[in-house]
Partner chain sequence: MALNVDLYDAILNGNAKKAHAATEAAIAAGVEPMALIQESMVPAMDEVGRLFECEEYFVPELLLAGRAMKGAMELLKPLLTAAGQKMAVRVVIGTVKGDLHDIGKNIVASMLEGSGFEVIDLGTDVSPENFVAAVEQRKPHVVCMSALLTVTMPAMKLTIDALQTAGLRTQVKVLIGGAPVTHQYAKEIGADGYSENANGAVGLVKNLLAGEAA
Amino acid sequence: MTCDLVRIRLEPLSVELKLPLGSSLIAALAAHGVEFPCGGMGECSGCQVRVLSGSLLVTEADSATLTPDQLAKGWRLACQARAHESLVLECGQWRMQILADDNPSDPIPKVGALATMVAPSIPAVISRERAGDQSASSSRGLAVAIDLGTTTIAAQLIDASGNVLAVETALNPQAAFGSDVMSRIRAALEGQDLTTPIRVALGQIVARLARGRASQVAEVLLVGNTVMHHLFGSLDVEPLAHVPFQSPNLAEQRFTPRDLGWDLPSDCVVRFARCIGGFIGSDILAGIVAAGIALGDDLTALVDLGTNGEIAIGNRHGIVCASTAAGPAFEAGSIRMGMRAVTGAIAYVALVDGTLRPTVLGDGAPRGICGSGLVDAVAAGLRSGSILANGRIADGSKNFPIALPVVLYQSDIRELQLAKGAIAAGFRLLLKRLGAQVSSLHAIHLAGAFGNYVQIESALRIGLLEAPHSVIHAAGNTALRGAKMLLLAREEPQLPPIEHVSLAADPAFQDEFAACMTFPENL
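Form predicted on its own: structure of the chain on its own:
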């Protein structure tokens, strides 16, 4: 059996893809760094592409979300598009200047709004470490922003205006030593070398990003959680192995390309931004900047849903933050038929007339289920009564069929309960720390890959989030966005006091965690 393929070229990166005729663009574009902030529901316009060659049908979501002028110019929502012929597409995310405010649907405050806080100054910023070095060439106007995650790596090459010139994504090679940060710490303490693999991998990523223009790269900025910060910098992780999980080495780390074996100019500055405390790293610091938490009086929250779940809540007067060991369930790492969001993964599940209707990435046969599909499936089971509030499968069986051969086991539901309970409990305790109620929140920004795709209705149904739907927004990769903002800033942002709260040391956490383990009775 043969399958007709169509060619898709993505500009401005000149990336070429081959997709089965009639297939959705989501999985292929996501693999190359395109974000889908509303989870591919066609509601936010964040995944706009412009048709430069070929044609894409105008869908109902296109008409509802985009203006007639945008449609006439060839703009479409990538999440709603299917490849029926060869195409050349311009990705709006890669063309957009960071300092522009040209996407009114974006819930994240624009960098322009940060002008008084970070004093943007475009061309000089990227080489600010050499301010006073008159020999620095004006052509040195490129920089690399890297979000080093526990599971995945995302990196972008940007110019002095914030335009994205190249994108690279990859899996973190440290995954061979375990899927979560505690496994990585244990491996490092047992004498395993987790520093060399990540430095080599990132060096290769930077080389691909800067191919043909490495001499123009003036700075590389990395952000990541505290364990990634320590392992990349070859710092001692032993203090992070036990309560109170506090390390004395939270400061920014600086390197030369020679230190790392990277093929970049000798005076290029490589920085790993500072951590906040405990397992709260520079990815959350960057996220706080990207979400504009420190800009006003309104109480705003950032929730990064990943292997190590992080929460920050505050305003310009102060911010509290905490990390909680959610485990790999949100990325389907601990699920028996779990898999990454690639072809064959069930990414969404709807309940239609009492029947589960799964959406499979790549439009083929289901092979497993990813994190967003897991949350959808359990939420659908709760709505139908197939799953009880205590997490038990109602008919007493040990599995819950989604789309054969893919099923959820009782243990999978328990893993999700543990993960969502940890996040919900941490959120409750931080609000109590502030003396605030959920009703006080102006906005909750969901960050990270999982937060980018999870359906908010499903997150509410399982009790992962406890807030009005209207204040919750998918925010995409705030760590990477914040890193770019920091690269374009003349000075470090003057943030309010940030208090790190150690949930492990809070005697109320276990009781709150136990209370958050069950699913809401009726929503």
Given for the second form:
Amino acid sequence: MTCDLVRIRLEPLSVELKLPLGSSLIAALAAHGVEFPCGGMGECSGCQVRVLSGSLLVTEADSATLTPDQLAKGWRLACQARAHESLVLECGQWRMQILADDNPSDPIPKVGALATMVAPSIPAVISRERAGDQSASSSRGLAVAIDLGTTTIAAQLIDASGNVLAVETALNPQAAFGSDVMSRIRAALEGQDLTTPIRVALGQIVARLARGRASQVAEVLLVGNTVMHHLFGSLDVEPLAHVPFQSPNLAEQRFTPRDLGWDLPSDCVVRFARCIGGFIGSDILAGIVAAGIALGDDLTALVDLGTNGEIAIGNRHGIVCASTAAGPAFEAGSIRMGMRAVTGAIAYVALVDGTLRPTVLGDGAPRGICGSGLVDAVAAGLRSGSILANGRIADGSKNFPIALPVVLYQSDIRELQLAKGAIAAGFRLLLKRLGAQVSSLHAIHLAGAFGNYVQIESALRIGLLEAPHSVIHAAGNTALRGAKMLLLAREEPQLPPIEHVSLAADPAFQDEFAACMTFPENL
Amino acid sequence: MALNVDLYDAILNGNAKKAHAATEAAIAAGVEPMALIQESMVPAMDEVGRLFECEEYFVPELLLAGRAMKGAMELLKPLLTAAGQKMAVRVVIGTVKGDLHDIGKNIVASMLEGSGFEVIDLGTDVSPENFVAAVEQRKPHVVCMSALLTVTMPAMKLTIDALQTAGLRTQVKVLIGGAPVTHQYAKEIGADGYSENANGAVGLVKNLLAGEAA
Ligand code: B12
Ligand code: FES
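Follow the form predicted on its own with the form predicted together with its partner chain, if you could.
Every component of the complex follows; first up is the chain already shown.
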């Protein structure tokens, strides 16, 4: 039997693929790094491609998620498409990514800042003698810290004084199986192998970091959420697929380079730090260390404004934490004209004399809006009266123009209300659990890329955060910084008990959530 | 048709206190409970649904209106029972096994109740067996399932299968919903209907039962 092949060229990188006639595009595109944020369900429209030559049928999901205008211009959902002829396609994600290259953004804390943060904790663990491991490690001085995020990976090579010698960032290759942890769990349960791709990718990253000095690497420490921990360690994710979302395998995982197929000295220790509970993993544990929550008597909070919306609040006597499941709005994921913070994205919006003044990344025309722009735009709308406290666009027009062609739709504001309502409600309930008031908070550290970009003024205006401006700080990648501090600490830092609070079990959540979904009246 | 403007406005504005007071006053004035429901409560929740549909109202308004409606309904229910009156349509609703998200489910339940249906809410994390047991015991016309997690969606199929095995599938209409659920999925697992929001759920129940009567 012959198998007819069709040819596909993916622009703008001019990647050539061959596929069996009539087959789905997902596997072939994913192999070239195209992401399928909703796991190819046809719901998120994140996988758009534009037909430049040839034709693709308009599917049911295409008409449901794309505008007639987009359809007319040839945009289709790659995840729904089948190749019936040879095609030339423009990949929407690549357009952004390529432009992103000339607009570098640095999610990693500056090396200088890091050195001062970890300076008090020399001498390094890297040279500490481990029980039963008196081997060569003391003669070697390098270690690798890896923040394994659901979306992105950030890794650094450090020396015994905490100096950063090399940095690597990459997208998590598991993204082909969906953008959130639930889609990854589902894929793993359906029998897909999500362990090998991440081990291979991290092996390559470590090899690049340590090029020419791999023999000096004594230790690798990974941090990440519980799902990342389980998938990296090849542990069963089934317990994470249903109530009560508690896995029996939360402990630290240890590996040898040989287990992982990594090119490092055979006695190099690779560890994935322990999880806290539920979906809250060692990225938050490391964040707690980096934010110094366990150091003093003052109450300090860490808020990760990502999809899972983790919050930890406490002091040296005890810490409570929860995941508020905010969803992807802060990454502009569920926003109609949302995009990442790359060239063409509206990143900031100011209100000057009653008119909106958007700042577009790069030089070009605005093409979409990223998370920080979204929060700014809604804050500006609230200030000018164009958006009401209940979230409605005041003139009833259902869209709020920012800088044409970019507009916010009424549904985008609703998405933001859900996300910020979940975070604010979670924060209130954790404070209540501690019997504390906002006024007793010493500091709130915002973790993650969005926390770095978002204008705190705007976050306060929309009620995402409810605290005095002076206590709120952008803290960068606290997971990576904490991982390095753990590597450099002379001994495991003593942490107080960390209580994982399940908000789903709290009957007060619904009322608090509803209250937090509205915007503050006058600020 | 006698519209009780106080009750109507109180529900529309999500004012539970006023809804309670208006209902008490109406009962004291001798208004028939069923008439109050059909002529004031149902139109109010209809309007709430319409405002939600055209994006004027959102989740907080729905929850508040639902609460105001529920408070009034609690006063009327014992009177209906005492008078031997029943709602014509009975609905069983729950969040499927493995899932604790219930805000959307609660909104759907109150929209249905506010539309004059009897609603039996089984809560969250409801196993297929419990859905089956409820159908056996309560003999509803419609079963509504909600799921908010990609990983708990398959529990909807398991529940439909369990109804089938128990020989009850043909006795009820099955509706499903929740953010990750799609029309496509509903077709795939053999549900009778899907709606992306609570207002649509009301229309679906009405249409399905009308279709059956026809
Ligand atoms: C609030 C919330 C929570 C609350 C839930 C509180 C509660 N009592 O329900 C808390 C914080 C506890 C929570 C926990 C979790 N959550 Co949550 N949560 C959300 C959030 C922010 C909003 C959901 C919501 O209430 N929406 C408002 C309601 C009104 O909308 P709705 O439910 O869709 O209902 C409407 C329609 O769908 C429809 N409908 C609903 N049911 C039905 C039924 C029928 C028959 C019909 C016809 C219609 C219908 O009508 C409703 C009204 O119009 C979303 C993210 C987001 N921004 O949407 C995540 C989200 C749903 N959660 C998510 C996750 C992963 C979780 C957790 C597993 C993990 C975590 N990070 O903690 C836990 C698990 C909880 C559990 N045991 O089930 C993910 C799901 C991802 C996926 N692909 O599956 C989301 C999408 C966030 C994300 N990370 O991306 N969550
Ligand atoms: S729509 Fe194609 S991956 Fe989500």
